[in-house]
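Only one chain is included here, represented as structure tokens and corresponding to the form predicted on its own.
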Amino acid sequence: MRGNSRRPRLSPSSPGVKTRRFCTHGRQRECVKQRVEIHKLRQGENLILGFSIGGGIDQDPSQNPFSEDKTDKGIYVTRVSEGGPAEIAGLQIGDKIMQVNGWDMTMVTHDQARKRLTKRSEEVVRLLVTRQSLQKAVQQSMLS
């Protein structure tokens, strides 16, 4: 990257920043993706993620505190439980999911977000997600 002064130096301190794609929410714009991968917690007979999630098809969007045009029915992470299991992986409140386990999270309604995340037989959950703060990043990164 160095030498070329248009592309971004991504340098976050989180770890899985890896690309730049172009994603579409409404409009074409342009996103930084990253992955998070959290290894549920075992209480009892339950296994705890330790966040919780807002947003999808069936839901109003202009509810969506983190939709920056309140058109945007994805899934958001509204609540990260600290100490639990998302939060050490580096989830943030706020941060849109794209994929879980590779299926695409961008046109599901809120049950099929929620059960696709709890399902029992994952012990592990890898998500793709796409962060503002990354995004700013990005963006003053290629102005400088």
Given for the second form:
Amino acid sequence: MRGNSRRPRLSPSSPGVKTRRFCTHGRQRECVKQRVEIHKLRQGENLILGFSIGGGIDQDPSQNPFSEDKTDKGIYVTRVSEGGPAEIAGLQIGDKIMQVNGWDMTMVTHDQARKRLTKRSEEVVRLLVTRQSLQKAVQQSMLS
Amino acid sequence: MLYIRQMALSLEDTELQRKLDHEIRMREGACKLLAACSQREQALEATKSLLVCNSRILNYMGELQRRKEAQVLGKTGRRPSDSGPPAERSPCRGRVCISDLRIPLMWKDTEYFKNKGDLHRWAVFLLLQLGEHIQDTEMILVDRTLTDISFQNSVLFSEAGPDFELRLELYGACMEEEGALVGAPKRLATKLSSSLGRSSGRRVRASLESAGGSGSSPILLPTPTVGGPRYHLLAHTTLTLAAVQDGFRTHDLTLASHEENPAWLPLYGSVCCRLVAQPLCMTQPTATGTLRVQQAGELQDWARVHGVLKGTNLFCYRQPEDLDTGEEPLFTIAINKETRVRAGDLDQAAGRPFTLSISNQYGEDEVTHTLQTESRGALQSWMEALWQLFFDMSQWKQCCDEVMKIETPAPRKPPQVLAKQGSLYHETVLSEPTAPGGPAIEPLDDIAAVTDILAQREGARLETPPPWLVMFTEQPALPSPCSPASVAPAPARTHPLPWGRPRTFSLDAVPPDHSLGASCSVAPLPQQRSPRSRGLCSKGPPRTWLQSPV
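Switch from the form predicted on its own to the form predicted together with the partner chain and print that structure.
Now the complete complex, all chains and molecules, led by this one.
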């Protein structure tokens, strides 16, 4: 997740990459967002997505190895199963999940986040994620 | 022969005896528990177990009596011959499952919406009886904020015939102590029993118990424990095969109590549930063997297959092993109520003995499969199996159209008690050494390990560390211990503590990172946390960074 030299370079006009400005806690943040649509896989009784999450407002953000800002209590992708639905959809380790099917994930507890992703009635989840490598790639392409 | 039958009968009796003894022991336990209960809710649960035990005991005793009678009749009456064919064909057994039970209530709108007055609460449960099996649901507390009584778990009966009768009874009891309305003698009795002293009081209660009060129910034995809660029959109904459907249906309830009854609930008068039945002939193979099937087409040669008769299909596999490996069968012949089977000499199988044909009508066409069995005995057993299947289908009716799904009832959630668990120390995970030569177990690791284990046990994340932790720690977090080449030196252990000493922590000691699968890469040093107050019960910042798979 740090080695952004290996990630493909994305231009701002490529689909799925949007630059947005929004305010959080009085600071203006520019965030590059990616939409990821995951179709859950049925495994017996369960519907799985094939990745793991970490973080939450009830968790210790300083232990998050993926965040740049160590007070960020957001939900991060900590592991992506090989060949799983998440990997197929393009989710990457280190992504920060901002929304799930329209529900905000920036101010939720760990358990709330898990529940929003594992609703049995939903077979497809549309995530809005932000990726640091993405951000850096966009910045680099804008500079060049 | 007779001796063997007697042995078989007595063996069955032993099984029943064993069940009876078990129930008697459970009943004793329930009585003791009831005597020891202080809270109304516990007493209600104990009374419910007691009542169920009683009813099961009654049932088993009745069954034993019936069997003994049958045995006696069998001895004195004519002896049935063993070698002859059964006089009557009996249908196969099946599994009957009732789930998603819901009983709607009908409160007066003034009560429901205005929510005035004391909140009366009731404890209700359902008792279900099929044949000699009695099962109960969990006890549910009802008050006027509920519109329905919903029971979460499902009840499964294993040995049911197509002529089953599932009796459903709803029992209720008041949560509040039954007051002065119940009558003076009871109060007097309570007073007597409580003032006589513990042991004699118990004896008085026991004698009152055995004297028995007016029974209000067919299934339940009356056990009016003086001072304890009393369940009343509120409604009942009986469900049979006609009510079985792979979906939800509403059935009428016969209301059994009236407004004067202290446990009366305003029932709407119906019960919704999903009642399904799975006859064994649908889920288990009823006949298997080698067959030769005449192929359709010009060649008309005969293929050797392994036939399995299961449910409404005759599956023909290439080899017997295919059944286990999950291979698809070569082909499948449907067998339903419209199928016609003929045995004996057939035109299309001239010269081949032991053949039978199976014909199905598909619209205008009639498709016939001709099968040859290995011997006369094999032909007879195949025919017998087919006749039995037709009989079962005629008895189980709609249950044989398609296999109805029965979900294995989940084990009932045990009460939230941290009971009978091993020592926490057995579950402590040892972390890797952070520096060569350093202690293998960091003293502070234990606290977080213990905290983590407690959090896992309670099933919820501990949002805060245990209050006593506050007394010891107040330091910045440091990277995970599994990074030997880590950047973070610094406020590390200035006072490494040897293992086994009582723990005293320096201000600079390190909280560990127990996140599962934490990557071993380095994270930069976090900012210093603001110092917290040292109150024993103040909430500290979260100390975990959990990861969950989704």
